[in-house]
Amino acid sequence: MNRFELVEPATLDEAVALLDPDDSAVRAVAGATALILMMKARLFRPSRLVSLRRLQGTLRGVHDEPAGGLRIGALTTLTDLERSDRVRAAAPVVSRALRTLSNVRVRNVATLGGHLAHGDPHMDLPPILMTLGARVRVVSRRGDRWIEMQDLVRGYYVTSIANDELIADVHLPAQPADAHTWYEKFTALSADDWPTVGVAVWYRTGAGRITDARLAVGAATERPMRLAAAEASLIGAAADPASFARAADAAADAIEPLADIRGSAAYKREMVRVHVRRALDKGR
């Protein structure tokens, strides 16, 4: 690894002041579980790392919002998120997914903010948070702004977070009681490996018909993304295997799969078809 400066600010204001809007080699780190691997492989050579480990307060933990929903601090570890009673009650799909998100050693260190800011398309939580309607708050010396979860990742390891911005927290809105949710993770290796395909579904029903639907896919494509054609095919349809199969076909036809060591583009397309259908069925 190359030589770099390591700084440990004590406050959020100090942290953002140490970032450089014009230098992508200056990077904030929290758990650094992914970044260190990239540095060892010489895929990333920082000039300065801004460690967030000393920051406390609302940047950590899961908090109830006055208007409903949850606010999750960016420095909340994935283990704390997994064990949170608030998260389990508000969004059990998140708690279930975290059980096989990497291994316990990584979850003990990795943070929610780092998980999202990394921009890796194989991450489990982005497609789930998309379907739950989550938003991300980022801060900088210019102030703060909100980013819809579906707009956070723009491409392969590319996000809409500027060089001088940090994720402060994630807002998870209150979920309707009649929402059906599921995350279907398919791995080619161990259960806690990165997914070959990850599919998240969220839909509501009334009078035997689907009234609203959100579907998202990760790992199969260069970025986690909503499946608009599949969502549209479900609106007004019965929540039955035939409707789920049509939505799965629409999802498979709409994506441009990304081939990698976990499967070819053609294989991943078929796995999306299979697992969209399964996720919808399991969500019933």
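Residue numbers count along the first chain shown, from 1. By rigid core we mean the largest C-alpha set that fits within 1.5 Å across both forms. Everything quoted here is computed from the prediction, not taken from an experiment. What changes on going to the form predicted in complex with its partner chain:
Superposition on the rigid core between these two forms places the CA atom of T58 2 Å or more away from its counterpart.
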Contents of the next structure:
Amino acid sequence: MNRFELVEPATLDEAVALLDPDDSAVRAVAGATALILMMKARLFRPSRLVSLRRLQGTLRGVHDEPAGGLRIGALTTLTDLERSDRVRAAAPVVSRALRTLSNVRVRNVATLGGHLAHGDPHMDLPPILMTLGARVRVVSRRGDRWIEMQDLVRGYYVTSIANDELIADVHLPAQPADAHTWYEKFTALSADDWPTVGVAVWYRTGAGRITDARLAVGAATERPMRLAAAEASLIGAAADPASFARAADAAADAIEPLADIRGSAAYKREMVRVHVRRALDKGR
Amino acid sequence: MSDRHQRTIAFTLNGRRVRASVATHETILEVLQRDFGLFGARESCGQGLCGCCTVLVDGTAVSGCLYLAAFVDDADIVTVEGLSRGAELHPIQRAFVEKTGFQCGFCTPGVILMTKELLGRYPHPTDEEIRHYLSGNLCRCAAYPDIIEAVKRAAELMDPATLTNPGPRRHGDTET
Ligand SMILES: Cc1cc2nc3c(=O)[nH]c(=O)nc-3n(C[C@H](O)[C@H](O)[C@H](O)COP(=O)(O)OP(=O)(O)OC[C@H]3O[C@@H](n4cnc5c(N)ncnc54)[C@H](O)[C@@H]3O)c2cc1C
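What would the structure be for the form predicted in complex with its partner chain, rather than the form predicted alone?
In what comes next, the whole complex appears, and the chain from above leads the way.
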């Protein structure tokens, strides 16, 4: 790793003031689990890292929102999230996914903000949070703004967070009682490996028909994304194997898969087909 | 080298207050080895996957290869060297010896520290909990079945109420 300046501001205002809108070699660091790997691989050579660890008091924890739903501080560790009773009650699909997201040591240190800001298309939580309708609040000297989860990651390691912005928290809306949710993580190596393909689904049913549907994939394309054609094919359909197979075909047709060490593009397309079907079925 | 890139940190290491001068880009693993001659935490994959570099920071297991040394300022660090009391092994260490929960021993310090966090949280873990906690500790000798037995034995040794077999007598035990 190269030498860099490390600053540890005590307040969020000081932290955003230490960022530089025009210099991407100045960056925030939270748990550092992703950044250290990038620095070791010389993919990133910072001049200054702005550590957020002294902000834990304000930006850590899972809180009930007065209007329903949860507010999760950006510095909440993935372990805190995995163990949170509030998260388990509101979105068990998140708690379950965390158990195979990396390993206990990484989760003990990695933060939700770092997870979302990293922009790696292989992350497990972005597709799930997209289907749950989550939003991210980012702050800068210019004020705060909201980013819908589905607009956060724009390309391969590219996010819509500006150089001088920080994620402050993530808002998870209350879920309707009839929402079916599932995340199907397919790993080609160990159980807690990065996903080869991840598929998140969310749908509602009434009178035996699907009334609303959201479906997102991760690890298969250059960024995590919702698949509108697959979602549309489900609405009005029966929640049965035939509809799930149609949606799976629509998903497989819609994507431009990106090969990586866990699978070729053709393989990823087939795995998306299989795991969309399974996710919809298990969500039942 | 300007001091923007270097700082002095103070922390507790295996019960002793210590100080170290570290570069901001150094990991705790590098500092433990270079400044304190502690090699129980050792680098293997260098990517947080294998668990050989596990250390406890304020009681929580982390990968030493992915943890900036600057972040341990004021923290309480425990390495495998800090578990025994003089010649008396920690119950987890005794359990691993008793059940031969290792072959070559390279991954063992990390497995033992991970077990310490596990038993702190779940004093009587199920097989599922043991597997969940240790899934990120790779043993290239594949001593996994013995490791799981050792963790269960450690849970017994650490909770005398459930101890059915007190195990072999140790040096210093008195005959009754
Ligand atoms: C061994 C290993 C296995 C893994 N396996 C998986 C896996 O199976 N599935 C998976 O999804 N992930 C996996 N990961 C990735 C892991 O989820 C990320 O490394 C982690 O979530 C990053 O969080 P962090 O706090 O350490 O981020 P950091 O490394 O501190 O930061 C990451 C990025 O986010 C930025 N950042 C951090 N906080 C903020 C903030 N509040 N606002 C704006 N920008 C911010 C940083 O500038 C940096 O660009 C794995 C990681 C490791 C090391």
